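Next up: just one chain, as structure tokens, the form predicted on its own.
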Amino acid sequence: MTLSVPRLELALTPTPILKLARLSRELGVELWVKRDDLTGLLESGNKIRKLEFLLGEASREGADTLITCGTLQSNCCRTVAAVAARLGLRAVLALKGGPPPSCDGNLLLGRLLGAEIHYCDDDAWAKMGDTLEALAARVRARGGRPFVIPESGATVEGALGYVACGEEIAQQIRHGAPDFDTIAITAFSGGSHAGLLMAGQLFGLRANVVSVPIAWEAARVREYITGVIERAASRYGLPVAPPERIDLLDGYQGVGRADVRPEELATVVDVARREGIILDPVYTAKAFGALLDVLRRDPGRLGRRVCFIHTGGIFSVFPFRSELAALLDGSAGNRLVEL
């Protein structure tokens, strides 16, 4: 089946799956990963998926600039940035506080990139959508045609890229990539989770799929995925339905998505040393340990064969550079050199 909806082909795909074997024979498990880190475009990770979808709506509707919104490293904010630099658009970022000491990590590059950058209060952020909505009617005025891209892009449509990236395992695996038992994924609102449960569906994918909620609640997760598949049914007719299980590891939100514990930290030194990897800290650093967590406690919990979608954010490490150093230069990342 093809997904015949707008679409900008953006991405370098397909990403590779490579096996991380130092960690699997510990662990007893294969455990393998595929590098969406690696969709180009600055590194972009699996924003860019969701922009080929958001990106093909705004090219229908005529959009000459792209607004959106995310924290002051928003991994979303720096690919759309991108987009709109590759394109010829322009792009207008609404980012959570105030302007920091010194440009750093993602926000320097937004602003290399050549975003318009809008630093937004606490009442600003509150109400976001009013915010949006003021920033499209400033385009409007001066004779510009916005699109909105809600953050993180957490659309029907931004979950369409990873239906269109659970066709590209099932294709992986179909010309020798493992036949995994669970393919597992990092989770703010779930919209990734969402693509993956249609592309089982769709393309015959036969991985369990269980995502790392960072942020929300499991019950808030479980029900925007719920959501977006039936809403993707609904908008564009496709056969799919939301399953009766939704799989989540459960319990490792810690502080929320925006900080990060020494624990998250050392998860990034240890799989860099280990496996020669740079993970984001604030994402897919607190997924990739729970992950580790559950497999040590539970080898058999998961199956045999386990693939982490690696879903980018490398420049996040950047503003980190403090903490990471004091873990580094201290006892404990001499213990983690021995591992």
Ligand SMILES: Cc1ncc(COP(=O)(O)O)c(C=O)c1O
Contents of the next structure:
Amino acid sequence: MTLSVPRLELALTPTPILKLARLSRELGVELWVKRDDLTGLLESGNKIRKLEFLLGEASREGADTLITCGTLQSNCCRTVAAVAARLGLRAVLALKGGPPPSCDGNLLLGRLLGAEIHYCDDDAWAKMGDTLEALAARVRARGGRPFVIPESGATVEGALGYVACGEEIAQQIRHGAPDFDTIAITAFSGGSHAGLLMAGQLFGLRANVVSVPIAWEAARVREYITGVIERAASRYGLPVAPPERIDLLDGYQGVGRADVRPEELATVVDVARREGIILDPVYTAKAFGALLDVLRRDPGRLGRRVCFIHTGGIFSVFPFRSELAALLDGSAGNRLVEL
Ligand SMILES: Cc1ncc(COP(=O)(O)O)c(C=O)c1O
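If the structure you just shared is the form predicted on its own, then what does the corresponding form predicted in complex with the ligand look like?
Below is the entire complex, every chain and molecule, led by the chain shown above.
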């Protein structure tokens, strides 16, 4: 079944599925990773899959300027900047906070890619709907055609990106990848989780899908997932419905996206050394750390074969260079925990 929804092909797919041999041996569970951090353009991660459908809509509307918002180190904002530069569009980014003392990581890349940056104080951030509308009005006033993308690409079209990812996994399983019991993914809005659940219903993906909320409380993630599936069914006539149970590994939000804790940085270092994979401190390290915690406590909880979707974010390692260096040098007073 091919989704008959406007789409621009932007991602390098299919992304590989690799076994994490040493962690699997240690945990007594087959642990695999789908390398969605390698979706291309700029190691764009999950956002580029979402943007394939969002840009399909934008180009149908004849937009010439993409407007979105996020934190200073937002992966989504950087990916929007990269896609805009690639397609000859303009990007306008509304970022939370003031200009930082040094321009680093995703913010540096966004600026290199030519995005117009607007720093938002607390008030402008709290009224983000108005802020985005004001930016869109400015674009219109100078003769442009804006297309607004909510934070994290959290729309029905964004979730369709992970319907396509789920279809891809189903195909990879047909071609010899393991028939996973569980697929685990990081959740901010839960849009990617919602997409995978829809793919399960549309393409016969058997795996249970679980996600790890890294900022929002579980009830809000569940509500978003339910709503987006209902909207996908009504807007595109897809034969999908919210499942009775939405499985989250809850309680790992820590301090949300406000800061990163030493244990998350330790997970970045440990997984890099053990498996040669770089997680990002804000999203994927938190989620992968949660997965390891659950598997260590109860190895059977997620079945025998578990696949973690690595949704990207490598560039946000760099703004944490001094914290990571302190950890590597042993001067932070934290241990590098043996996984
Ligand atoms: C690296 C990474 N993983 C996962 C997510 C979460 O995506 P979603 O909003 O679809 O839950 C994000 C986006 O915020 C992200 O940047």
